[in-house]
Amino acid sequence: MPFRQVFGQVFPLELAIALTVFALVLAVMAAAVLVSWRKRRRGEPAALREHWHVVEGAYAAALLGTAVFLIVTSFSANSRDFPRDPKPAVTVDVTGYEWCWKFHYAGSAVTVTGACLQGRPPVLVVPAGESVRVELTSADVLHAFWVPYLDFKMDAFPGHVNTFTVTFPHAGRWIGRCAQLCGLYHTSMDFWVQAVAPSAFRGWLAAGGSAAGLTAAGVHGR
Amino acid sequence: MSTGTAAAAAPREPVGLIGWLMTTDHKRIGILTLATGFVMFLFDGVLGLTMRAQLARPGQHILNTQQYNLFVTMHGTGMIAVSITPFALGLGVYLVPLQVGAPRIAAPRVTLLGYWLGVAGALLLVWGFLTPDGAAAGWWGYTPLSTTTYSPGAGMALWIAGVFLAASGMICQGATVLWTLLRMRAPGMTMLRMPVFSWTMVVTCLMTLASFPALLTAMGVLTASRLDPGLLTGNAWNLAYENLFWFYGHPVVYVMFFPFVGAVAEVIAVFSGRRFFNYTGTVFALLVFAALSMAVWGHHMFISGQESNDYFSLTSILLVIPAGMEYFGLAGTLFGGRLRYPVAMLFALAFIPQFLIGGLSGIMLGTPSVDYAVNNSYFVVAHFHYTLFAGSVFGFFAGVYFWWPKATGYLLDERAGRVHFVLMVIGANLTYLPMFFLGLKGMPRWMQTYPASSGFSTLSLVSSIGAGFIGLAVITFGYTVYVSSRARKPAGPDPWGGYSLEWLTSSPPPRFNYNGQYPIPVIRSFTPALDLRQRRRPDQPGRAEG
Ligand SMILES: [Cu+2]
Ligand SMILES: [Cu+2]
């Protein structure tokens, strides 16, 4: 699950920088109002200065420094998002279609789907703590596979497979959504991710991937 | 135009309605462009308010899913293609010849053609919206959703044609404004003596001319795929469309930003009683800004998984440098000024922090790792509404309050204007600030409704209440215009103590802008009107009214 960790490092950092900049600009504006108020009271004219090259140069250097820092942050985060991962525990072919999802477990006969429009979203069952490789595609228009908990989404294109690796650190259940306008029932394209103990996962997969199998393994869905 | 009997007489311009609709006067074309854009702003705004009503509570069905997609598409396309972009170029059409001391705009008939193409585009978009299936593929019109396979109706075809015509019209107007800026300046008006607003129009027009053809091409791709649905299938075409679209789609954001930051710069300089601070640095930064922003479009495609993340992250983040330099000029002008606070100044002052929120969140989106989390969520909706509404539309209103007396000859009511301003500030922030948090909570864009269990209810309700304030604000603006036009308080040539040439001519200006009664003075700097006052009152060097 590098995405969530990386986001958890980068976003607060960038947010802190942004809030600092915002506070500085507000402070300058407030100071300008105060200076103006004092000038008016004392009958002083507006300042004449039109350039201040020293400050301008220092400021430009600060901007450049900030930009370089952000670029380095961005590059390193991006490289951590896609680590070389030669051997994922499980590979799932995820297909978005109008208007639901299909999850096929590579090397098995198990394909899970749901009835999104009837309010029964499919459940993507994964082993907790193990890396899951997602091979994402679409059967028709663009969709996007988004699990808000992962802080990650990726487009599903027809005729193309996007690949990424995610890890769900512990057992649990998280909502997933479609994040690309895909037509009439875009809003209904939800799915669940359910992470279970690896042994339970393997039992479930061997038993044919049924919802009953999941319950038999002692994992209860909602 | 001329009749047989009057053929010998001097050519006369038609009067009345025909005189307006067939005018070659850039001031009239500018006003037509702005007014038509405002009509579309109201129409698309009502769509936006309806969507906010739909989203106010969980599980509502004021709009069904099909209608919601139609509304989302028309709201986005309408605001961008036939409302805010025309605001941007319409301001230029009206003001640039005045500011550079030209008697007319270059190629006025092409400018007028641009206006009419824009009207045709707007009509086709509305027509498409009213057809049974409408256009429901979002303002990006991504393939394959927008192809005949998935959007077979006439509405989509009308959308393509409408976008094409509106963009063509903006290219016409961008070209003539640029030509005026480059080739029709008054004697003494060198490039580096043009007001900041005129400079923002230089970069606006350059970006229009450089990027809008990509949109025309994208619409051509869509048209070809409608003629032969089997022609443009496959991943490469979908990606090509995305690239073409964003090659337009990012720069258009700056087309919808630069003129308004230019308006804000003029307003802030005049009401700070100071010449604009760091003028040359600002001009240089504008040019860098425009050039760089032609190379950042891929940041809209990080989640496509098929984009050069590092390259587009690099260029996008580099934008902080020219953007920061723009803010340096604005802040430097304010600081040390003697401020006055008419409504125009209030809108300009609010523009600074509000646009900054949009800009700073935009820089965050230039980091793929952040974009993966928040793209296509309400975080992005918040981001671009802070830039476009809390930024550009505030800058637009700063310009409206500032130049309205110039264009009409009478002042806008300050008291009603203040109410308008306060409602706008409350409305903008109440509507868009909660959306950042909705996005971080996982609410996707284009969602027609949400269940109560999703945790989106409270923030959505706050946002919808804010939208109500925006509606009130716009109604108050209408009231402001109404009472002002009843009162008709005469403005005189220069109600504010302005700096640029347009304040030296009458309000409204004569047909060819300057004449024997209102001559163009000697131009020695980018503030010729201020210079003229100082020559007449040498005891007060560098001081404006205040
Ligand atoms: Cu979808
Ligand atoms: Cu962009």
The other form holds:
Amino acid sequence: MPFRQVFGQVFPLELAIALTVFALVLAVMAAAVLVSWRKRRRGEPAALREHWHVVEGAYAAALLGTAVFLIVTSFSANSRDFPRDPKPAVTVDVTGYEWCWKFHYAGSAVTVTGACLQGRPPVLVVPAGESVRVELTSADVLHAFWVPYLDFKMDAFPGHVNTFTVTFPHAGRWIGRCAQLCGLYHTSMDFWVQAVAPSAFRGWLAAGGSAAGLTAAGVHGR
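With the form predicted together with the partner chain done, generate the form predicted on its own in the same format.
Here you get just the chain by itself.
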């Protein structure tokens, strides 16, 4: 659910580890080249040692420890990204298709779609500050539901439903895109996410997702 927060915690940590490992590898390589160069200048023979068990053991232990740490951190972050929420405020069935999106609000007759190829992307209206369950699928080929604001992407598979829960903490409007190359007009598969006050959202839903309801909720068109 808190995708941006979790990503903001995990990514800098993993980046720091990657940069540290990279710097250590460069340092060891530079040291090896320097030692070899000095030996050649002195006329000393190259080392004939085939194994250096202490160094090799320390390297293996450090590698294992780093791998275990990254695995534990990743699984912990993944569990925070996908908490179990048995009572979301709303469930939206999201279907990607060539080349646009359809949003159906479970338990209602409201279905929102658009004309992406004509520059009229659909708007996914959600209540701000409340949990929203998204049940994601595809009508044809592989697509991907991506909201850059959330730092989150989920694949949409034909014949399969991926589920996640998200909360938009405040009212706002954010662009969403298909992040999986899916055909000729892939770049046209945009949509908007519009988070509005819960009361405005319920009014819009009760109005059947009408254009008047959109205006009353502060949504700027489909």
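Values in this document were obtained by computation on a predicted structure and should not be read as measured data. Positions refer to the first chain, counted from 1. The term rigid core refers to the most C-alpha atoms you can superpose between the two forms while keeping them within 1.5 Å.
> Return yes or no for V35: a CA shift of at least 2 Å between the two forms, with the rigid core superposed?
Yes, its C-alpha moves 2 Å or more.
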